[in-house]
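First comes one chain, alone, set out as structure tokens in the form predicted alone.
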Amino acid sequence: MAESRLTALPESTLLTLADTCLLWGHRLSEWCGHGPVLEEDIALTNTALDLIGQARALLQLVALRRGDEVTEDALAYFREPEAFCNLMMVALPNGDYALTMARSMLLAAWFVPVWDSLAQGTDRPLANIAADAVKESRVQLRHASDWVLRFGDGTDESRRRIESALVSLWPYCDELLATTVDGTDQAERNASWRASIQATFDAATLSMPALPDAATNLLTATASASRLTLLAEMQSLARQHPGASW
């Protein structure tokens, strides 16, 4: 147990990640039953399981750690949408499939380099949850990157739609990038995402696109706004029947 303590990564960087999880994950599963076809529906319903289920892990280790009786439960339900630690991205609205499947590749290829270093840390439960969640991550990468592709080197109506879509996500990758996660090196996490990023725009023949002009607090006011929205509804059910057991 003492060295557990030694060796575990703060709380805010579970939170962090867990948080982001679990909006991204409550994101696409908006998708379920409007995928543009079966074979997507059921894609994207899977890497929707697959956050959840990490964002899962993450608040049960945080609940542990706590103690006194917290929940995972009571932690996704229950926290107010201030103390919820979510890089911003996540909580914008899907808006078309392209959006969905930019904004699902520049996450993924963020949360590759994240969970491929915390699964060599020293924080042994989280290494444990990180080493299951990188193969997961990889996937959801290759899956979104296909689309990405397939997009920026199709008809002139699908370009534009990605290229619409890496404008109105761009502003947010800078928090993204500037997000402190103990227990990873940033400047290498950035580097691989930057590489991951560019080696599929080079194949789409597209261009990192130049950064808008926008202040950073009206980003986060949409982002806010948007979680608002998210949480109302994800936790509203639990938060109407308090104790309830299913």
Given for the second form:
Amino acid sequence: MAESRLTALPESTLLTLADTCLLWGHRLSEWCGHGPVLEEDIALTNTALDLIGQARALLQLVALRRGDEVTEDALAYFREPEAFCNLMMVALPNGDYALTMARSMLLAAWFVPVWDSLAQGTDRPLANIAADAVKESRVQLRHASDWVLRFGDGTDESRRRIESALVSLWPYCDELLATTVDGTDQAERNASWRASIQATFDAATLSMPALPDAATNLLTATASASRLTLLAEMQSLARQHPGASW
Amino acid sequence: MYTQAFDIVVAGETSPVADDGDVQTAFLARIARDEKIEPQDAMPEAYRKTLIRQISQHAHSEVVGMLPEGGWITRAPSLKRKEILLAKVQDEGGHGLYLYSAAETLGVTRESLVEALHAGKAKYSSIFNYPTETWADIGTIGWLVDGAAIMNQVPLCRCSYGPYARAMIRICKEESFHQRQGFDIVRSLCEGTPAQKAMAQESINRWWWPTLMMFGPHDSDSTHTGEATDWGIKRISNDALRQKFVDVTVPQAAFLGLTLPDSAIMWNAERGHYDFGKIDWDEFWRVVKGDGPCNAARVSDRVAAFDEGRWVREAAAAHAAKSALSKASLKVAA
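Structure of the form predicted in complex with the partner chain (previous: the form predicted alone):
Everything in the complex follows now, all chains and molecules, and the chain you saw is the first one.
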């Protein structure tokens, strides 16, 4: 017990990962029944399931370490929006399929090196979660990168849409790269992210937009407003029946 | 999920006509020997058309059926329930794929079937034209609607057409999980707060009668039951399946402490079955013909997803064509 306390990573790290997975899983689940083709509907639902599964495992770990009868659902449904630690990008509305696939690629390329490092870390319960999650993120990265390639190389319309998606998401990458995840090497992670994205951009003959110096207040406000709407929906029923079991 | 009385034909719509001759005789002999008919086998045109209509109605029902439950994924009240519901709705998409594939073995394309759905020419289970107003509806759909679907579908695992029968074996396994998770949602509501139990009761009140309608018209009014039975497609009649469903469900409702909204439900010792009240067939046909609470919204949601996804499919096709051309050029160069 003493050893696990010594090696446990800070709760803020766990919540950053958990909340990012939860909100991104929520956004992908909104596609369920509305995908561009049945096979993609099923694939996106699979990814949403992976992400919500990862969020659950992490929130259960946070709850266990907090004690005091805290549960995964208390953390997901009864925390106030400002207490969520997600990356801003995941809260944005889905937009079209290009925006969804571009975002999926940018996030998965970030998660793969994060999970890879954590899987080899000394926080063993977290390492076990990461060892499973990294396999799922690799699948997500391959799936999304394939679509970015198709859009870049497909039709004039798909190219216009993927370029527009990347331009609108790019400012949020600054936060992605600046976010510290304890137990991982930020420089290595970012190098891996860039290499992965660059390979897809090259194959799709897309140019990588320049990274802005910093996220503007406007971006933060947009993402916060989106998170507020998302959580209002996600938490609505649970909050109508506080204390109920489902 | 799904299905209602398979192969619903609305009065005035065309129905396949059985053809005569050697094909018919040899075919019926194979059916009598309980042999499976496979895609490459000779079959009467009427059998083929009936199967296309039935399997595609079933496939459409699975895909349209994703909508009423899908609307609650983002509001599921616990993470566990959210995961289960996502997996369930995903299964329905998978069932749609198996079934479209089974239909394609009969010489039609998925595109043409989907086009017929979007044009309002193809039917799907009318149960999905009712709204999901509360979380309890997710439990009720699993318990009652999927429960009714299983009653309909298990006999189809022995259907004479091989690809359909094999698809149904897998589908039924997953439906069984769906039914259990639905019952578990309703059970948790009934064991919960008074407000949760009231939510469950209100939901059962709305869904009971539409669920009974899923088995289709009475046998006396079911024009195609004879043919479908002769061809080994339909094994048990609508009324027999409906009775079986009522007999199974009445004790389950009693166990949960819920009341079914039919004062005529009573055990009939002489028949060895529960008696139950009269179904409002006017409502059934109204919904089948397009005038249910959500008919327009369901089709419009499917059409919107299809239309908004057109550029995605076109991009994938264009990229695939370019890749194929590039591979072919490399081969030539080599």
